[in-house]
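The data below hold one chain only, encoded as structure tokens and taken in the form predicted on its own.
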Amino acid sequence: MKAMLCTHYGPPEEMELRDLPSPVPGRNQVLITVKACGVNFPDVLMLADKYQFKPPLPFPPGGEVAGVVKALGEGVSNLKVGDRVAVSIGNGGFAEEVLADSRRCVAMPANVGFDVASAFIVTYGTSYHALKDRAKLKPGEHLVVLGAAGGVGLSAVEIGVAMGAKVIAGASTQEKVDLAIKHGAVAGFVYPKLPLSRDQQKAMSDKIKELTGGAGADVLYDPVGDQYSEPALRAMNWEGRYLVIGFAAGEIAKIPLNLTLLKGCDVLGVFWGMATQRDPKRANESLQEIMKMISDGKLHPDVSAKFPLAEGGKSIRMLMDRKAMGKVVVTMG
């Protein structure tokens, strides 16, 4: 089978593809033909030697795949050969073939395609697991998504508004803000680019109390960090629930605490990845009704741009440029 290999830490352009032996599943292990490939921040850390979970090198980067599975290890008795599965497996999805714990596979309905099947489980399962577990969010609230354009800020946007809130969408053109609002965001703003000024700051803050009736954000989703955190948590409302998601704008944020104490609002921090580890079965259950919510029409991830694996390293260069919108995917054969 083919991968495309990190070698070693650098950009995404000096990756390598090699020809690998096939994987064999051991206990409780599938073998699944892979035939797309989601890309997430996560892959540009991971090959910057900057993310929390460390690879041995070489290895392949992309956490989530699409494909069918083609063998089974011993114990597996909840699928067989020939089964459409979706699964999160941390690292490995750019290669041909990978193997997952048979235990973490997502069935795929027969109406939803590799591609969007490979786009939903990091992203989707953020969101879900931000909104619904960590933030609670109710029917009527203000949810304001920083990043709302990119993989899981829209997805946010889509779980919010079918969770039946009033969504307000951020980001950094209108390109991404006019996307936003097509998958149900209510309104939005641009905000500038870094550095910031504490002019623009306090627009920025000004900008979701406009948006949200002068009540400011019942719950914040945050993927972005950096100078736009301390603004977007001046925006609360009383008793706001701020979600910590990630730093795509590159610093992690300082903020003060003393707006947690003035606004009386929870700081939330998100770790999807680590909850699926400490509750399998939560997760898996989310994810099962993530995807049924997709099968049904309620959530539609958006897969803006597609990559052949002999070019994986473009899909991740568009993350780390932050140039795509939606979910970009690299799709194998």
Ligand SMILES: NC(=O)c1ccc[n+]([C@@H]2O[C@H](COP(=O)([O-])OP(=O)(O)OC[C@H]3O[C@@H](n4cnc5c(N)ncnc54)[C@H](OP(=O)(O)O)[C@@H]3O)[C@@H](O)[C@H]2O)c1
Given for the second form:
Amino acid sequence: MKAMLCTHYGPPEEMELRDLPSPVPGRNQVLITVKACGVNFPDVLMLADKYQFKPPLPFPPGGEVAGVVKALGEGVSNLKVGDRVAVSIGNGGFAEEVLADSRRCVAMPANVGFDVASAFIVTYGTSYHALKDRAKLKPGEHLVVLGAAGGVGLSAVEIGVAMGAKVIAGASTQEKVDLAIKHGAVAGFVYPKLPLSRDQQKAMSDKIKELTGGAGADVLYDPVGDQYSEPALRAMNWEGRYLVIGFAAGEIAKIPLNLTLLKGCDVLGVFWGMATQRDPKRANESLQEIMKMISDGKLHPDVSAKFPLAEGGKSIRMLMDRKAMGKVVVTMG
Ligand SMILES: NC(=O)c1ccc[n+]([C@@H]2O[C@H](COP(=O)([O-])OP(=O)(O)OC[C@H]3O[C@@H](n4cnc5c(N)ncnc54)[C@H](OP(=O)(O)O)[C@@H]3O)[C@@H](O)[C@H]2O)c1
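Could I have the structure of this protein in the form predicted in complex with this ligand, to go alongside the form predicted on its own above?
Every chain and every other molecule in the complex is listed next, the one we just looked at coming first.
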């Protein structure tokens, strides 16, 4: 089987397509014929040796896949050969076959395609966990989403809308804001690219306050970090909840803690990957709930670009260059 391998840390264009032996499933594992693999920002970070989890070289990136069960390992009773499944695997999805823990696989309804199924676990799983379990978002609240047209950002927009929140989308271009509005955001604003002057930071806070009727954000979803975080925190409502999702803009913001005192607000860390390990049963229930909402037409993961495995590097380059809208996937065969 073919796999696109990161053989050394560096640009995604330097990955190599190689033939590897077909893996053999161990206890509780299934072998999956991969049909599509979702691309996420951790793939960018892994290739640059900047991610907290470091697979040994050489490795295929790709943390989530959808495909067909090809073989069962010992002890697998919940799946059979031929089942269509989606699963989060950490890395390894840039390949024609992968091994996965059968207990983490989510069955795919007949009306959900492989590209969509490969593109929801990390993003929608993260946002569902963030908005439901961590922020306890309530109907009618103002949810402000930064990076609102990115993978996790757009999923937060959609889940926020489905939970009855008034969603405000922030992004770096009008085209991105428009995409978030197409997915249900009631309003949006464009923020400038870095570096931000003091005036630009204040303007960003003021815009969030204006779009939330002067009150500020009840829940703020921040996957971008860096200089965007402090102005966003300055625009929180009293007893708001600020969700720390990621740092796609580069630096991890260092926040003056007095801001949380003045707002009476909570800063909540979100680590979906760890949450799935600590409570796999709850994580699997969440993913099944999300899959049902997709199948029922209540959520619409937006796959904006697809690349064949041999051009997998281009998919990661799109995220690196801030060009991805919604999700980018790699398709096999
Ligand atoms: N906490 C968790 O459990 C969890 C789970 C999944 C992902 N994450 C994190 O969430 C972040 C977003 O991941 P994603 O997969 O959604 O990535 P993505 O699709 O590439 O979206 C990231 C967004 O960040 C914004 N951005 C700002 N500065 C950027 C820069 N210099 N380069 C690239 N993007 C930049 C972009 O929106 P604008 O251009 O509109 O600013 C982009 O749409 C990452 O930091 C990732 O590690 C966290």
